[in-house]
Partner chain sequence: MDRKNIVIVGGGLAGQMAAVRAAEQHFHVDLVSLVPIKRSHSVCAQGGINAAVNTKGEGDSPWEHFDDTIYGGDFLANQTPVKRMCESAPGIIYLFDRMGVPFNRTAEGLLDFRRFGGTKHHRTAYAGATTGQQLLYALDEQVRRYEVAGQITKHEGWEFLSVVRDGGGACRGVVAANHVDGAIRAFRAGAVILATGGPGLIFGRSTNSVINTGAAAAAVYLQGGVYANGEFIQVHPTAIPGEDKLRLMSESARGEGGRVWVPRDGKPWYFLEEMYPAYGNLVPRDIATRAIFEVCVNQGLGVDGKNQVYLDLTHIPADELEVKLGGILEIYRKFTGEDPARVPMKVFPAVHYSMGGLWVDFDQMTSIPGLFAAGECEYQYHGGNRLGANSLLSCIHGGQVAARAAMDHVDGVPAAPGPDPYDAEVRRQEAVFEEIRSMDGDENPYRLHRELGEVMTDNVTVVRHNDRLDETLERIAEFKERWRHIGPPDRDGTLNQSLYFTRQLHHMLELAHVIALGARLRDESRGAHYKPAFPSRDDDRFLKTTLATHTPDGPRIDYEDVDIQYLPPRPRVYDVYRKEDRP
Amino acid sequence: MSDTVRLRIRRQDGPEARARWESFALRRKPHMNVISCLQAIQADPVDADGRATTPVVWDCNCLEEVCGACTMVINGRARQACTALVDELGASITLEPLGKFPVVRDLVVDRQVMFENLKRIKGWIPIDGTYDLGPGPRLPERERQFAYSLSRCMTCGCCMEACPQVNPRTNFIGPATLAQAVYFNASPTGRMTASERLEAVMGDGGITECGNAQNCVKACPKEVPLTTAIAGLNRATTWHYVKNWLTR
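Could you produce the structure of the sequence above as one chain, in the form predicted alone?
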């Protein structure tokens, strides 16, 4: 195994700046991940040719694949830098920002669209907090397990990056948002506003934009059952439409 790790990083000084590539050579250390490589470059920002440069800019927070902040494209695959181990990636590593989101700088992108999409589908349970809610209703174990699997979404953007329907020609809100509509509608309390979420996902950029490529479920690092959720949402929106047509 080589004692040197080489990183080829796609860099961009700002949203309107032209992208460029820079290469770095680092001494391999035990148990390195991509974050530790970026930290080493930050401590000594010198490229592979020995020229001084600026530190690479990236996002991170939890360092345990929970927050999704460090998501980037690593060797052609969208994933989290904190769990991308150098020993598994090889001696040459390519880092790029996610391609489906606006670049802020270097490997940092603006994922605001995902949070705006959660607002569209009312990704919350409305309670006023003025009274004791008690333990809440119990869910059957099968429903609870499915809801928990949906709750693991960390809004990292991997599914958006992998989805061919997320592109400049569509307003598709993406698989993560659709699955979160299912998650909140699965809650006994959330069902009070389920029809509002269904109306939202039936609108522009909603579930009809899904092309069923199924790339999303393969790309998800938390194994969220996205295609299962979207299939259930298809049934729910169809029934919601028929019910509204019958009662109008």
Given for the second form:
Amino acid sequence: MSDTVRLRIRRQDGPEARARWESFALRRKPHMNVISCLQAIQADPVDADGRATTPVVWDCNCLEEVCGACTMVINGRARQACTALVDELGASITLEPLGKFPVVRDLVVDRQVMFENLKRIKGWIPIDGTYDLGPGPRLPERERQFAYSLSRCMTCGCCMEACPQVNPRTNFIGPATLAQAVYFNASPTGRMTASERLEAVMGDGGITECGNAQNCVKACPKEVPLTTAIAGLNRATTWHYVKNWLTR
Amino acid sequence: MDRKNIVIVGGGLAGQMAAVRAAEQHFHVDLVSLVPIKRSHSVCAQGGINAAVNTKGEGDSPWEHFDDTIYGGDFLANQTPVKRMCESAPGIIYLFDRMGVPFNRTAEGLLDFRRFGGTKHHRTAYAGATTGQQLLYALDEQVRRYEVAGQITKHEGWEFLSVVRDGGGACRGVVAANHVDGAIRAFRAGAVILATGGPGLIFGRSTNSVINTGAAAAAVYLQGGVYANGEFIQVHPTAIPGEDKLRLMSESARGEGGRVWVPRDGKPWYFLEEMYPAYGNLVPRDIATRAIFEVCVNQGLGVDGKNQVYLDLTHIPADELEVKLGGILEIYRKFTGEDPARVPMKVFPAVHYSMGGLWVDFDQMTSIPGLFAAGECEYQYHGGNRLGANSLLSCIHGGQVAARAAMDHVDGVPAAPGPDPYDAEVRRQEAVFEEIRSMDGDENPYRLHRELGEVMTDNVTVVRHNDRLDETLERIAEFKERWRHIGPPDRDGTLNQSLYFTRQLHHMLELAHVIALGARLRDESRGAHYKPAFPSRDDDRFLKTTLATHTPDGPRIDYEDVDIQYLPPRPRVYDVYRKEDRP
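Return the form predicted in complex with its partner chain of this protein as a structure block, the form predicted alone having already been given.
Whole complex next, starting from this chain.
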């Protein structure tokens, strides 16, 4: 393996600025990941031709793939930079910002829309208050495991990036948000307000925008069962529609 | 409006808990956070959260939890707030259960509890091995609910710069900067709660997230807030080394039966079990870390001749591991390519947590009236060493106490005396950035930070020597001088991260000074603070809280007595279980 790591990074000074490519050559060290490459550029900001440049701007926080911050497109695929190990990425590494969100600068994008979508589906358990009201409802461990698999979603945006239906022509809220609706509706307390979330995902940009491409579940770094959740939500919304019609 | 307004800085567990508490009492909250609050460092907490509910018939109780916590902290924590925390713990678990946290369950569908370090009881509730993430998400959802209701306004991507003090010295709000466009503005409030986390980045690489610079707490210290017990830094025994960070392998791995060993004479040597028969692999973190250091550094028995030991789960059925520890197994697999269900993990100690932090009273108020602190940025609950799974608890409990106290404070606060202090503080902070922008030396802030981290890790962690601490203090003085010769690698433009980092580095150097000086002056060994030249705990001289106050010549160190009204100090040993010693 070459002792030089080569990176091509798509840079953009601001939301309105034109994008450009910069190349970097770094000395290879054991156990490097994309984060440590970007850190090396911060400490010595020169490009592959030795010209001084500014440090590349990117988002990161936990560096162990639980916060979702450092999501970017690495060699064509949306994933977290922390778990992108250099030795597994081939001879050259290409970094780009996520394409489905507005660029703030360089590799940083604005994913606020995902948090807004969670408001739309009323993504919370409507508890009475945070004072001590005793234990919560009992839950079979098997149901708990399904809920947990959905609750590991870190709102990173990989599924949005992979989904062909998330594009400027639709206002699809995306796979992650739909799966969160399933998560809250699976909770014994959340179930009491399930119809509100079903109504929300039956509206504009909701579940009917899903084209069943099934890219999302493959793109998810946390193995959230997105397609299973969406299929279940499809059945629930259909039944809800029929029930609404019958009780009109 | 601003009199019924509370500003909370920091969107981790403590800050979010306080925000929800205040919002449900019809206060308005401005929640200021560096990052989208759902990405706060609390997501990294893995193993669980303690509450003595005694569901396993082991005779556990909040009193036992209190005793374990005080004893585990080597009697340095004030006992009144710790007792309150342990008493509130069961209610906190039930609250999060009601919020929908997918805690692991028993066959009856009740909450399951597991073992953790420094206790003989199953006291730790958990959601796989991503408990912090799950607790944080549950609060994030409640915050969103109050955001929709107009009770909470989030300001994400804003960096706290300073508090605003009125003519009488009381805190009346904060000044913060927007990372994207660089705008600096004041946020007015009747009370402020700081919940900004720990300072792990001072040690370069640690188990902490990159935002954990301690810069916010340091800013308050520079404005006159007292910083307590700074020298008490927890080094977690089990992390995977990495170029960019040291990744935690949760204590819950040992709670579920994981064993630590090194090869010796061709056979596994389970040294923790041999040295500490009563607690074995579940000794508190300071004890386990020192044992690993002894075996690797002094005896040269590290695995493959390196500073690393095995953390072995291979004797536990793989499907059980997946349900109880899946989150950390995934981290280990992704970063090392090896499967801990098949081969033992290789781990080594890493800086993890600060027991020290801003001094607060029993109602979480700092030495600045109207400014409260909760979570890792304050010092109050863990004494000389924190027990595993007590940090999530102290964040949530501290956030609840701070919210109550802040609301009471706002209700009683008079109109601010003197002239409007906000504009002056905004201008002062704008001048700081102007100064940083105009610096044009040849130092790179990121390289200087690495040097600081190496010096601090080498000299102010597991084993401390006075001569090396003296050298460290000299190096910190040198770094402070070199900081003035930084040339920010990026002066203008949107989202100028290096400008903010340069400012954070300044603050890290100030806190490093507090930490190193506190360690230098404490000539004893207690909890995580260990000096071979002074191997015993010295209650006569040092059963005291360290108080650091900023002066132009560096920190002034004073000491304050510790509240020991419930449990008289007794020797701390983990090789035997001495229940008879307990009151």
